[in-house]
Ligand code: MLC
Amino acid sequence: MSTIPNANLFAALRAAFPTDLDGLAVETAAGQRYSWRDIDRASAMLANLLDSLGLKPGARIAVQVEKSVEAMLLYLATLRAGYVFLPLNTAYQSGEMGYFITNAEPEVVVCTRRNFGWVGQIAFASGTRHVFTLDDDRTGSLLERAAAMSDTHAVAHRNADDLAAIVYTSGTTGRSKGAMLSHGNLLSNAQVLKDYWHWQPGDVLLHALPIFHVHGLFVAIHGALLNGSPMLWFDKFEPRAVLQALPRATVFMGVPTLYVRLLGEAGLNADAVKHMRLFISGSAPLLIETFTDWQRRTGHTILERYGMSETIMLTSNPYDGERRGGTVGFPLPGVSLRVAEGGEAGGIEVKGPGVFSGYWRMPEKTAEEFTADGFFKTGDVGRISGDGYVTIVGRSKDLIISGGYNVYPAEIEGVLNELPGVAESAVVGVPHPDFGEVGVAVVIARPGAVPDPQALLADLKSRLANFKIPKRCFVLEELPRNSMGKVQKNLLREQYQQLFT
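Will you show this chain by itself, using the form predicted on its own?
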């Protein structure tokens, strides 16, 4: 028997369950109720199924299914049995899935029944031994097989640095990379956030995020489970239904798009959110207009934070104290954060217990992304104010070097977004024969407005240095976004690549 305490993340989550296991743990929008005992028993049955397959230590379990409580239970079972969870975006098609399955070599793949034909073909061709199905209506071969298993399971012993999950980055440049996160990475981050965000008895989380991503899978679920808090569970975000459920919740986590859509509901007012304690936003930049509109309509100030697949959460605006719009607050306890190159803005580098050990099977890339003194280069560009607030200026790969000058798109977007008739904007760099690279602005109009691209550029000239002014401006219906609401600037760059060449 090992005398080292079990650092398996599931053991810590299970220890935080309330003493009354028959109390409510999860309630779905359709009215299905799961007790804490149900979560314990179902995760045990699924863990026993995984154990029965004779998998190798460290086996990867790749999962591409629609959001459901059962999908969460599969995640918990994977941790419990000591295997490695590999969540995959439901939007991925065969080319992408082929890459992930070949790269990660999972021993188990779980997909929807609708996709079983093509996913199974890719998986079996790559040497995967087991392919199960799981749908969001509690059906599929995974649950059928698990139904025969025992509902008790001894949690597998794991060390803090043992691998718990591999999360593939969204791959906006080049191939996606698999960030390797350990049990210790995930647990330390959850414990810090529990204190920092003042999780308390009686909290109820409204969960409306996808669970193939760090925000919904780790930050939200671990937060609720580690606090023994029930979740109101929405498989899909529907603003009206979420608004109606807010009086029963105290904590909500969203991406900026969700806040914008809730602001579109006439019923959103201070009364609708009077039981709420905390609104958190992340995964993409929150426009200052959304921040102030939310304050005005609800009386609540959204808490914006910053993290990434490789590091989980890094910074957060304070729970008590000024939540400053346009910033992501302070480094979390235990996180060292610095801005390289010094001066006004520079590359953000971080070190801390949540930072991953490296990219799956990419030792050269891993070495490249860490400094000699062990800081991870996030690829984000930021600045730190005199009183310590961190502001993200953009991604280093979005940096435009025009005629030798550094141009940060986020700065131009901030000014554009304040101009009359502009709802949102994106600025990207494209090749130019004289300047090497120049900016192109893409603008989304406010409802009923018809902004004139030339007038917008003229207005920018009165506010910014000439070298920062985009050479062209286009008004579009919408910006291309990924599933977490981030603008896909790589697609905009491709679209305007030939504009000046």
Given for the second form:
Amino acid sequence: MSTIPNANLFAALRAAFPTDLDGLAVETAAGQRYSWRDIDRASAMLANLLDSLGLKPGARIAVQVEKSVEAMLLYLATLRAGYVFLPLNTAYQSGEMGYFITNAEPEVVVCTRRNFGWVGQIAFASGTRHVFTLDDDRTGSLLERAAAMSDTHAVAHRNADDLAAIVYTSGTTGRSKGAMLSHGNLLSNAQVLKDYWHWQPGDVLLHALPIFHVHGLFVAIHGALLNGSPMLWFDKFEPRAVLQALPRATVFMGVPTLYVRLLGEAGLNADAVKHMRLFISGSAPLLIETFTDWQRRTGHTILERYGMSETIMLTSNPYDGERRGGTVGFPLPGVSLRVAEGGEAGGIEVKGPGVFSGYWRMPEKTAEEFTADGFFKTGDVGRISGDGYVTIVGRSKDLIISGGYNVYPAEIEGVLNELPGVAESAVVGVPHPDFGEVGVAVVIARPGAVPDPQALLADLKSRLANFKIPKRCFVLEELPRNSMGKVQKNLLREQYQQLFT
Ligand code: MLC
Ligand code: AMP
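For comparison with the form predicted on its own, please write out the form predicted in complex with malonyl-coenzyme A.
Shown next: the complete complex, the earlier chain at its head.
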């Protein structure tokens, strides 16, 4: 037995389970109930299954499945057994999946039964040894195999800097990078947020975000589990059903689109949220109109925070002090945040216990993104007020955030440029009332070709995740360029500014 304390994140989450293991841990929208004992046993069975496969230390477990409690259990089991979790959005198509799987070389891939044919083919072709299926109705080979396993499991010993997860984020060059997050990164952030957001006895989290990205997977799940709090679990965000469940919850986390859609419900009023303690928003800018409309309709002030896959959470508005609309609050305890160029606004650079160790197998890319004194360059542009509130004023990275999902124009342009009849293209983000921002594509035809914008979008849709598809496409004579020949995206953004508003 090692005398060094176990820094495995799962050990800390498990230690926070309530003493009454028969109490409610998760209740789904369909009424399925899981006790803390169920979570403990099922994660043990899945961890034992992983252990039985004879995986190498540091093996990646890549998972592309619909949201379900069992998918969360697989995440917990991966931590528990000490392997590396690799969550993948269900919207990703074969080209995207092919890249992730060849880049990460997972030993285990878990996918839906519907996708087993093509995902399995990609995985086996790139050397993955085990491909399991898992559907959101508690079926599939993963659970069948786990059913034969013991329901007790000693949590694997891990050091704080051992890898716990790899989260892929698209890059400005169009190539995705896997952010490597350790047990220490994840646990330290969860502990800070537990205090900062005053998690307390009696809290119930309404969980309605996807669990293949940082917000739903880490911030939300770790928050509830580290406080021993039950979750009301929605596999999909349905505003009306969420509104009906709010009287049983105390904490809600959403991207701004979720708040916009809830505001569209006539039943949203002070009475509907009277048991709520805290509404948190992040992943994309919360418009001041949404912030004030929410205040007016519910009497609650949304607490906005800011983070990234590479850093987990960086700043937050205060729990007790003024939650200032349009700002992302203060650097969290332990986070050093500075604005690079000084003066009014500049590139935000950060250092802290949640900041990742680098991009998977990309040492040069990693080196480029850190300053000589060890600060990570976020690619966000911000300023800090005299009294310390951070405001994000823009991004130096060419990135569109649509409904909380990141879309990199370079990736879309790269695919568009390969389509028949397309000479070149540019994709820009424009304001959108529901998604905050959406992509618009501008295409220049090859001589003699007459590309059909709808056909181009349909073609894109067969190659890329649906949320990345520009909502409109225009064929122009030429792209606006400056004297250096660089496309002036700002002019395109201005031109299409009003398209959806
Ligand atoms: C769906 N669609 C989108 C979209 N989501 N288009 C643009 N942006 C989006 N985000 C499109 C689909 O392509 C589809 O188009 C149509 O909408 C219906 O798809 P759907 O899947 O039924 O949509 P819906 O369920 O309504 O999803 C909307 C949503 C979802 C807002 C609920 O996008 C969502 O859950 N967003 C949250 C993302 C998130 O968790 N981000 C956190 C990242 S972590 P068509 O044409 O095919 O019909 C991070 C760090 C941090 O950023 O700080 O937290
Ligand atoms: P991701 O790479 O998916 O983790 O997205 C991280 C990016 O989301 C950040 O770099 C920001 O650009 C953006 N982001 C997250 N939270 C906020 C917020 N509250 N306001 C504005 N942008 C945000």
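Quantities reported herein were computed from a predicted structural model and do not represent experimental measurements. In this text, rigid core is short for the largest set of C-alphas that superpose within 1.5 Å between two forms. Positions refer to the first chain, counted from 1.
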Worksheet item: Smaller rigid part's rotation against the larger between the two forms, whole degrees?
Response: 158
Discussion item. Core superposed first, then measure: what is the displacement of the CA of D452 between the two forms, in Å?
Written reply: 26.1
